[in-house]
Each structure stands twice: as structure tokens, then as C-alpha cells.
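The data below hold one chain only, encoded as C-alpha cells and taken in the form predicted alone.
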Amino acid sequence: MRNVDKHDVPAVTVPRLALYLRKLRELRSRGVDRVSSKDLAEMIGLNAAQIRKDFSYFGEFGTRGVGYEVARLVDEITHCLGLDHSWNVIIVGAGLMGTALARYRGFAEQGFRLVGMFDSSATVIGASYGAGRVRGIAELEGFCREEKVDIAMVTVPAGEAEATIGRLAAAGVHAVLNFAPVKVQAPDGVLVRQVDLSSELMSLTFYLDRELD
């Protein structure tokens, strides 16, 4: 397996990659062995070019006329989106839609291992969402130090998102999904992803409403 150096990989890439991976595993699940980069194309509607330009930050060995070995490709990227060992998530917030989040058995098969989940309300702590017990917020710090917590899934009200992830920075926490409707200032040393469910929503009456003008 080739070394890839991950800051040669820009970061629009990344997305592709995750693409590009759960398609060449769902190929590699019905015996398929080799892939070239126009039939591959052709099944996530993007541009073969582009695919070959993504590939080759692996090393050239794509072959003319023949493709892509699938089980290696599938190889490479799991290593370079750093899935080849399991990383230590807790969701912070059992709203509804963290305990959806708890319940999706997906994390797991991506090695990603659900640890923990945490929330203020008396109402639900103490129930179980697929992720043992819900916690006290209280308890979030020695948690996420005693467990070595790697990522948090953050769906707290708007208002609370900011000091979450605070909490979660001085907690030793480096890399946060935050799922609240507001967009916040990463602290220090913490990578920060916004998922913002109703601006994709809003796109995508943009484009419907264009078809009906």
C-alpha cells in the first residue's frame, strides 16, 4: 500500500473519496474485480477525468483498457480516510434527531464506534438510544477524557452549540459534526463541520420553484 501524503489530497477530494468508497464496496460485495474510471463514472454521474485525476494521489496503477482493481482501490481510500481502525464518537444532545443518529447501525460498519451520549434533561437521561444510557451533560468532560473521545455529533439547541463545543474542545475532543442551526467559532485545534439541514432543504426549493417559473 502506497503512503499517501494527506496534504497533497486537496480538500475538495475528501467527499469524493467517501463517494467513490461506498460505491467500489458495493462493487466489490457482488464479485466484481476490476472497474475502469468511465464505468465508474457512469454509476455516481461524475467525470472519468476527474476520477483518474482523485486516483492517482494513490499511485498510477490504473491500467489502460483493463481498469482499476477494486479490492485495492477499496484498500486505498479506506487508508486514506483513515477507516482501516475505529474512532470513538459520542452524540451530545438526545433530541430527536440525535436519538435518530444513535439508532443508524451505519457508524459502525465505517468504524466509527458510538461510546456515548449525553443531554441536560431530566426526561431523558437515563434512557437508552442505542448508545448505552444517556448521560448527564455533567459527566461530558471526564467522559470524553476517560474514553479518548475522537469526534462528537453535536445536536443541541442553537443557543447551547457554542459552549457545547467548548466543553468539548477543553475535553480533549478534536473534531466536532454540529448538527445545531447555527454556525460557530472552531476553538482552537478543533476541526468543526456544519451539517445545516434546512439551507440544503432551501437549495433544493430553489431548483423546484425554477421549474415551475
The other form holds:
2 protein chains.
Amino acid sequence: MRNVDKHDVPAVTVPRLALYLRKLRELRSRGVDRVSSKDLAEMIGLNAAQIRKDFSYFGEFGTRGVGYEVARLVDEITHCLGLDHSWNVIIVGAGLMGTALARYRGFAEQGFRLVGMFDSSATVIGASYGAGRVRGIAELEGFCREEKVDIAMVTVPAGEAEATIGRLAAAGVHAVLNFAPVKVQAPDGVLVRQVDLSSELMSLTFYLDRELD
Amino acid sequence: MRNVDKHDVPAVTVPRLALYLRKLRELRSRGVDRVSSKDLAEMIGLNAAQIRKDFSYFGEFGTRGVGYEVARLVDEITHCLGLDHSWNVIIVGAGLMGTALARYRGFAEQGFRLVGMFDSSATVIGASYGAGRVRGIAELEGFCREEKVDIAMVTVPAGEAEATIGRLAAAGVHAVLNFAPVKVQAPDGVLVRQVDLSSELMSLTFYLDRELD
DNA sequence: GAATGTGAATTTATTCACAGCA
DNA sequence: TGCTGTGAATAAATTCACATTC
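Take the protein just shown as the form predicted alone and give its structure as the form predicted in complex with a further copy of the same chain.
What follows is the entire complex, opening with the chain shown before.
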């Protein structure tokens, strides 16, 4: 296998790997055991060469003239994405979005262990939403260090997101999925991905407004 | 103003406009009335030339030597994104995510009117989550046509997403925000944007796994 | 002097097209 | 023959750099 430094992998390839993995798992569960880049491309709606090139950053997973073995490919991509072991996740902010996420069972299936949930409001501290009792925000740093938290999903109000992410960074959490509608300047060494529903809706209205042509 | 055909605007510019709009509104509400591309770029964490170029697809909004008037820019981008009138939105799927979205007040502030909510399960039909009573899925097409629904947020299980989006397309809904964890092949004339939380988490683990360098 | 608006240069991503192998 | 893996070609996006205007 050749060099797999993150700097060799285009940023856009990574989310596509997740896409491939999902489709491949589906194929596997349907009993399909071989697939070509052409088939996969058609199923997902991409170019076949793109799929092959994406794989090529990590190794040679297929057989010329034949295609890819689905089970092998699932294992390889699982490994590429770091999903061959589990990750400790917390939710900061036990509002509407935070509690919906806490109750969602889809994450556990992918190896994401929800180990804690935090909020600043006395009215929800102690309540339970499928992730143990909600802890007070004061416990955040201690908990993150002790429990080796890998990822925080931040669902606090916009005005608190920056400070929250700063605290997480200081407590050694290196990855954040931020649902607050602010683009936060990521502290050094912290990876922040933004989930921004208003922005998504606005991208839709942009094209809707131009659809008359 | 020059040509503003959607084909002249790079796809990546559109979500950035939403980002600019949010920051500019914040500046306006803080009483800031002028801003340079350099300032804005620093606040958001982008290159100043990129911001200027993004604006340039739509017109000339600034004054050389001076900068941009915040209020003017807010209006211009609001218009570019089609946000100077309101849009009718429905939610299909009254599960965890659907009900959380229904109760979220942030959308209304942006001009998104939640006009209906649908589910197939008898146990939730008739319940209310801040968007009127939940209607049965059988009413979907009739409702979309009558109420001129613009956008559907789809929060149904993965296996039902494709069929649901097909029905929406047939009923004249041209834009979908899909939360179901499947990349749906968009029917002709329908814009589908994907909100995929598992994929986002997987992108984070990819980089976490490589962080040791 | 200061900051925009934009061609040109650069970088990044996608797609083509074909050599190489089962 | 059929499909992978990958250099080369193309397309898209970003950034530079500067003429232009206030």
C-alpha cells in the first residue's frame, strides 16, 4: 500500500468514502458479493473513474477484468475511515436537536458510543434522553479528559458555540460536529465540521428562484 | 448588473453566500455599518479575494477605497438567495428528527413557513409538534399542490426516502432537504440536498485517525 | 491611500483514455 | 474480453496581483 498521509487524500474524497461504504454495506446485506466501479457509479450517481481514483489513494482493492469483492471493499473503507474501532462521543446542549440526536440509534450502529450529554440549564440537568443523565456543563472538561472523549456534537445556541468549542479544545477533544448556526474559527488542532440547516435551505431557495429558465 | 444565470455561479459560492449573510446580519445588529472584504474574510476564515469574487457574480456591491455598506450587502445577498419572499416548507416524517425540526424556531426567522407535517404511522397522525396536526401520508400530493409547497424536509427511514421523494416530485415539489441516510437519485427537475450526520462523523474519524503525525 | 473588481496564474478536482492484468 | 489503476487532459475553484475608482 502506498502513502496514506492525509495530505495526499483530497478533502472531497473523504465524505465520498462514507457514501461508498453505506452503499456497499447495503449490497453486502442483499447478498451481492461482487461489484464493478461502473455499477457502483451508476447506483450512486457518480463517474466510475472517480470511484476508482478515490480508492487508489488507499491501495489496490480490486481485480482487473473482474471488479471488487464487496466484503473486502467494506473492510478496506471501514479501515480507511477509522471505523474499525469505536469512538466516544458526547452531546453538548440538550435542546431539541441535542435530545433528538441522543435518541437516534443510527450512530451506535456505526461504532459511535454516546458516552455523555451536557447542558447548562438546571431544568434539564439530571434528565435522561437515552444517553445517561444530562450533566451540568461545569463537569465538561473533567469528563472529557477522564472518558477520553473523541468527538463532541455541539447543539448549543449560536452565541455559546465559540466558547463551548474552545472549552472542548482545551479539554483535549479534537473533533466537533457543530450544529449551532455560526461558523466557528476552529482552535488549533481541532477539526470542526458544520451542520447548517438554514444554509442548506438557502442553497435550495437560490436554485428554486432561478428555476423559471 | 451582469448575467445572473445559475450556470455562471459556481456551486460552492451558493452556500458561502448563506455564510456571508449570517455574519453580515450579525454585524448589522451590532451597529456596524461598513465592512471590507478583508475584515469579513478574517471574521469568517476565508480569503478576501474569494469573497469579492463571490459577490462579483451578482453585481458590484461595494465602493473602491471604502468597502461595503453592511445594510446594502444584507439586502443584496438576501435577494441573491431568493430570501426576499417566504417559502412554504413541509416535513415528511414525524420521528425524532422531524419533530425536532418542527419545533425549531430558527427557520421561521429566515422566511421559511412550516405549513404542514406528514407521517405514515397512525400513532402520530393527528398529534401536534408546532406545525399544525400531523397529516397522514395519503394527503401528501393533494396538500403539496393546493398549498404550493416549495421545499420538503424528508426525515423518513432510509428505505422510504426514494419513494417519498418520487411522490414529492410528482406533486410539484422542486426542492428537498433529505435527512434519510441514503443518497437519492434526484428525479428530473428536483433539487435534493443531503444532510448526512453519519457521513459527517465519518469524515471526522478519518482525520482523527491520522492525527498522530 | 485604501479597498474594490477582475483578468491571469495557480491549485485542486474530475474525467478521459488506455496500458496492464485476470 | 472486461475492468482496474493511473498518467494525461480537462474543468473548476481559489488565490494572486494590479488597474481602477473613491
